[in-house]
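Here you get one chain, nothing else, as structure tokens; it is the form predicted on its own.
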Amino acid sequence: MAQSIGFIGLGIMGQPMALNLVKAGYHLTVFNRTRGKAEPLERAGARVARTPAEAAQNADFIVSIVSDSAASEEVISGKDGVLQTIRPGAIVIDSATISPVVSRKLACQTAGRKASFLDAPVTGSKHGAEKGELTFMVGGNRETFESAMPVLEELGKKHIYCGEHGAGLSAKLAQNAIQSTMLEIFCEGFVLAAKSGVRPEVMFEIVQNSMARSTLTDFKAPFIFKGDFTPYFPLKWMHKDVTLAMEAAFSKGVPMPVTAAVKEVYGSARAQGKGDLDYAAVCTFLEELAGVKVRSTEGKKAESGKA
């Protein structure tokens, strides 16, 4: 008999993750604050709940991937939250990127209901969620982690156990500090090159044949060159994650001077109204300061050649 899953949060990442679980044969009950986002799941055979508590009722696993710490607390321990109905022995897999402190509190509250909790943030963006190729960074009891593997394997290709509660989130915040900085400095370099008269295609060829090459910028560069900032991972969430990383650094007494500066760049771009665009739109903030755009001219040349 297929196990049942309550799934909470059907945004850019959550919706494809939930669809993969339905395809894998799990009985899904889903909840999202905006009900319209649940319609593709309902068409696929999932049941739509009115509250997180209803989604969790009688579920073997509860997967949650919402926006921030406050949202995780609301759907898990709030008035109509998961802990109102969770059954003993169930496992909560919280894949939201939130404060490790808040996550550890939720783990304690879940244990009080004789259930288990994993912090299991992901990396891989929208395309990874759609393909079931996410990477999970997991914190919590190792036995709980192993019990949750059948579910996690339907959602991701890599599952890395990081340690006790909060360790998965600590790893994710460190990773996003690295990732956000890599993309921002890539954009700074390309803005400088463009301002100096070097075409993006030429600069990209140089980077790809140097030690500066990365998988991240290989993926993001074509979108930047086209000016296409359709969100794979919204800028506002990257800014939130880098802010959480800085909070964690302060609590641990770890200096992160470069990350502090990058946080302000993303924050400035967000303040300009770019928060719902992909986080690669940080490039447009730098472009506006420099008075230049990093855009490909190859397509335009091809079109003029045809004419």
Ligand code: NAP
Contents of the next structure:
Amino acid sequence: MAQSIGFIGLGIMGQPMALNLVKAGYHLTVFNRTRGKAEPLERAGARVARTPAEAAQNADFIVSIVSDSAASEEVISGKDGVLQTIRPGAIVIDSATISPVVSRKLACQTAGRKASFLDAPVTGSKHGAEKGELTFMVGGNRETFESAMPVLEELGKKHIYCGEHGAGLSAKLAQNAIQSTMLEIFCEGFVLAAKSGVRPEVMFEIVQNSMARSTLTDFKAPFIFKGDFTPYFPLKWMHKDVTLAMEAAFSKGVPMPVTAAVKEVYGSARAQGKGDLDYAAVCTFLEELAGVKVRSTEGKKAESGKA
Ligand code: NAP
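Given the form predicted on its own, corresponding form predicted together with this ligand:
Entire complex below, previous chain first.
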């Protein structure tokens, strides 16, 4: 008999992940705070719950991917949360990027209900979620990880066991410290080039034929050059993640001077109202400081007017 899954959080990531689980034949009961976002899932055959507790009732697995630590706490251990109804033996897979400290607390509370918990943050963004090609970084008991693999395999192409509770999130925060910095420094370089009269297309050809090339910037550059900042990964969440990385760095006594500066760049862009745009919009913050735009000119001279 097909197993049942309670799925919580139908945002940019959760919506396509949940659809993939329905297509794979699981019985899904979904919850989203804003009910309208559950309609595509309802049309695909999922049941819609009024609370996370209702979504978790009788489920073999509960997958949750909400925005931040406070939201994960609310949907898992809150008044109408998953732990109110979870059945013994069920597995909670929390794929949100949240504080490892909060996640370990949720794992303990889940164990108190004789159920299991995995921190299973992801990378791969909206496209990876749509194609079922996410990379998972998983923390928790290894046997629980193995039991959750049939579900994780429908959602991702790579599943990396990182260690005990919180280890998946610790890895994810390190990965986003790297990724946020790579994109920010790419933008700094392109702003300098544009201000110096080097067209973005020319600069891009140089980067693509150098050791500075990356799959990240191969993907993001065309959007930056078009000025298209439709959110795949909202800037406010990248700011959240570098903030969490710095908290982890403080607690472990690890100096991260570049990440600290990059956190302030994303924080400044967020304070300017760019939080709901894709995190590539960090480029527009740097453009405004320098008074230049990094936009495709296709044969025209580099645009170097006021941003
Ligand atoms: P999103 O589109 O903003 O969706 C956030 C989801 O959280 C929505 O379903 C939202 O409900 C829900 N939510 C927020 N606060 C809540 C609360 N207090 N109670 C219940 N539900 C609440 O974000 P996303 O891009 O899907 O990201 C979700 C998580 O995945 C984040 O932790 C993010 O860092 C991580 N992540 C994202 C990406 C990416 O590329 N987008 C990649 C890797 C990891 P409403 O619809 O009601 O607002």
